[in-house]
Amino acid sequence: MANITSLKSWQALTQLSKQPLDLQECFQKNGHRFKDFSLEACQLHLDYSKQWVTKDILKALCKLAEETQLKEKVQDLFSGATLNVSEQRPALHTALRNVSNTPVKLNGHDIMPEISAALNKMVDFYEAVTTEQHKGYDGQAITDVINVGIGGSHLGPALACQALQDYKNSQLNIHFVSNLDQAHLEQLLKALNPATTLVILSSKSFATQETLYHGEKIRHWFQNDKAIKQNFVAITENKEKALEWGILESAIFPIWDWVGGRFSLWSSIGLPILMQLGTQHFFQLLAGAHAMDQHFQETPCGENMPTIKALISLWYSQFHGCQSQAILPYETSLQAFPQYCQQLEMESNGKSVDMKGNPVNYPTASIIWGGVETNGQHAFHQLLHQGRHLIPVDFILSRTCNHYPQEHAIQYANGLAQSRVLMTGRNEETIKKELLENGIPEAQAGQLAKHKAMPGNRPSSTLVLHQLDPYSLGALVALYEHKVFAQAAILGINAFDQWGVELGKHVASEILEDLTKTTLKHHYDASTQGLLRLYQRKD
């Protein structure tokens, strides 16, 4: 493919981006704008009518997708093509939620039987624990589960378990340990009984520093040799290392090299989700994601929700100089979703070369940030409304709620209000007039109006879930997965490696090796060496 910036669609979009667009004027001219720029799929409704798009802009964006062969690359994703070119692997996480069980072939081999076998093993283990067929080392029933993992082995399961507390279908209490924070681990262990605690060690390589460090600490906490065989399970690709650690083969759950960590909650990494939700709700989670997979594969560009989201993100990052995007859920149970999306996009698409290793001359990912609402309204929304940064926003709302309808209505109203005010703003003249009507002296009113004025015309999308349930959460997560992939496919980069992460791990292991040595084994720059010596000082 030619350099993307030389494509006709790119040039057309460059020209379109120079034409000012007023959102309020767009609504005044088109009484059907909400309908024209809204989509429904998989129990999700996306309203992007408050984005800086017109039919001409959307047409040019879809032309960009066509010229970069997005449709063909989507088919490559689902067919097992080697999309992770630097590691020579496909990315077949979609097969993990293939509830239709239609064959998915890798090198001519159908991988669905082994995926089904792994799912059945997870279900059998869940049932054995909850029916007390599988007990702890001294014969007591399991009451608590600690999931030890980091990155994708933590963020996905933690998000789902937190988001779907209302659908808990077991008496098990699920806990998560990730970062090297011993205070957190020790506080958790003090509240638990080792005899009734199950530990899940989630590490694809079974070499993750944080996971194994915590694992050793927890093993010591048990102070019982039988515990390693009854109270520990592993989720890993590296069965040999897990066996060496002492975990029984029957307690090792597989994950494959074609599953990236940040796309892995659908795999055995999702065991804690299954332990909390039960079989029916876990399979509903998979079904929601599978429905979004089908929508992504089969729906034309202008009606394709992940594609539209990807194109809108590119519209701002490539043609309007936007460096960040805010993701703002109006559900406390979705408070981990911005952080989940942060890893999903920034680890996937934070690249500086294309698929062939050639340097790119355009940004490849946005800085993803956000927080749960309405907390953010009393913090960073000030910058969204009056700051000089242009930050597109995704508002995420739920139309119905299982509990507290009055409070939920307040949340929903706040979400709509914020998207509206971002668009409309408030002009200085109107504010001054109101101040004068309230008896404020003219000089003071004129000065105060300058401070209270908001420019408006700030873009946002509003994504409304029918309700936050396992099916819609599965669809929501898959939507953002595919949005990230579509961005990468259009920009011609590899969304499935993360060498920047791997380098940091390697250097950290070298520094740790030298941290207490007088004679350093490795060579460092003056700053790193100085800080290392500072750590060694005895004063």
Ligand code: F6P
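Note that the structure is predicted; figures quoted are calculated from it, not measured. Numbering follows the first chain given and starts at 1. Take the two forms, superpose them, and find the largest set of C-alpha atoms that agree within 1.5 Å; that set is the rigid core. First, how it differs from the form predicted in complex with the ligand.
- The Cα shift for residue 8 between the two forms, taken after rigid core superposition, is smaller than 2 angstroms.
- Once both forms are fitted on their core, the CA shift for residue 17 between the two forms remains under 2 Å.
- Once the rigid core is overlaid between the two forms, residue 40 does not reach a Cα shift of 2 Å, moving by less than that.
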Contents of the next structure:
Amino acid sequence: MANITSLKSWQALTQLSKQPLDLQECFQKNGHRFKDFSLEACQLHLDYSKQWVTKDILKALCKLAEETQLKEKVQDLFSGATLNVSEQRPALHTALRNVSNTPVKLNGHDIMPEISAALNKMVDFYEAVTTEQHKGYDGQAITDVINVGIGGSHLGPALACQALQDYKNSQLNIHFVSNLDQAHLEQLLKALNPATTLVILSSKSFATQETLYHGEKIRHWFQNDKAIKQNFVAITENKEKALEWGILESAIFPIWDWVGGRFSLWSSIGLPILMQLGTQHFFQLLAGAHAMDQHFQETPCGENMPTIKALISLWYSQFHGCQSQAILPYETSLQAFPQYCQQLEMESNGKSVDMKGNPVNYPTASIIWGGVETNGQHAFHQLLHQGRHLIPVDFILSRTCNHYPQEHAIQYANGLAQSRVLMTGRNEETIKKELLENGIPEAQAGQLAKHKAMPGNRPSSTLVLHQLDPYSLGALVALYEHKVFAQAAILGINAFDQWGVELGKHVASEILEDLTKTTLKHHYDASTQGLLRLYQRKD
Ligand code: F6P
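Previous: the form predicted on its own; requested now: the form predicted in complex with the ligand:
Next comes the full complex, this chain leading.
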């Protein structure tokens, strides 16, 4: 395909981006704007009426999706085409939540039986542990589970377990360790009894430094070789390494090479989620994601929630020079969601070549950031309202709550207020008039108004979950997975490899070797060498 920037739709969008758009004017001209620019799917409501879009812009964006064959690429995703071209693999995370169990063929054979077998193994293990058929090494029942993993082997499970505390269906306490924060690990181990603790070593490669380091530390904590057989399980594609480590074959939960780490919470990597939620709620999580899969495959562009979110993101990153996008949940239970989306979008789309390996001359991803609200209102919202950056915001709310309705109402009101004020701003004249009415002298009022003015016309979407429950969380995560994929498909890049993270790991192991050496084994630049020597100083 010719460079996408030469496409007719790209040219049309470039022209449209030069036309100023005033959001408040759009609402004045169209009394149905909220309805016209809202979508409902899988118990989610997406209000994108406060985005810089018109019907013409949406039409041109959908034309871009058409000219870049998005629809065909979506079918490729679900049918197991080799989309991960650099590793010659498909990306079939959608098959993991294919609760309809329709066949999914890979190299001519249906993979659903092995996916179901893996899921059944997880369920059987959950039941064995919670009915005390599977006990710890000295015969006591399991009370605590430690999930040891990082990146996609941590972020998804940790997000779901934190978001769905209200849907616990076991007495098990689930804990997470990821980076080498030994203080956290030691504090955790102090509070636990090895005899009643199950350890999940979660690593697709079974070669991740942090995870294996933690594994050894925790193994040492057990002080009992029998423990490995009873109190340790592994989730990995690398069965050989797990067996070498001492994990029983029956205690290895499989993951396949066609499941990317950041798309893996639906696989055996989701074992800690199942251990917390129980079978029914875990299947509801899968069902929500499956519903979003069907919506993504079957819905025309203008009504397609992941596609519209992807196109709006591209509208800002490609045609308005936005480098970052913010994700701001007004649900404390979703506080891990912005970080989850960081890996999902930045590790998937942070690339510089297209599917053929040719350099691209446009940004391929946004810098995704965010934080739990209303904390963010007291930290970074100043820049959003009066800074010079244009940063589109995704506000995430839930319409109903299980507990604390009063606090929930305050959160919801704040979320709506921030989205509204980003749009309306407050002009200098209005502020000056208000100051004068409050008796501030003319000169002072004029000067202060300059500092208090807020430009407004700043775009945002508001995504409202009917309720933060397993089904809606599954739909929410799948929504963002498909948004990221659709962006990559339109830009013609591979969303499913991550070669950029490999070299750093290799160099870290070289530096670790040299950290205490007078004669360095490896060659370094002067800065790295100087910092190494700094570490070695005895003063
Ligand atoms: O280094 C990045 C990465 O490979 C992620 O893609 C992955 O989710 C994480 O590290 C953990 O990898 P593993 O599951 O193999 O331990």
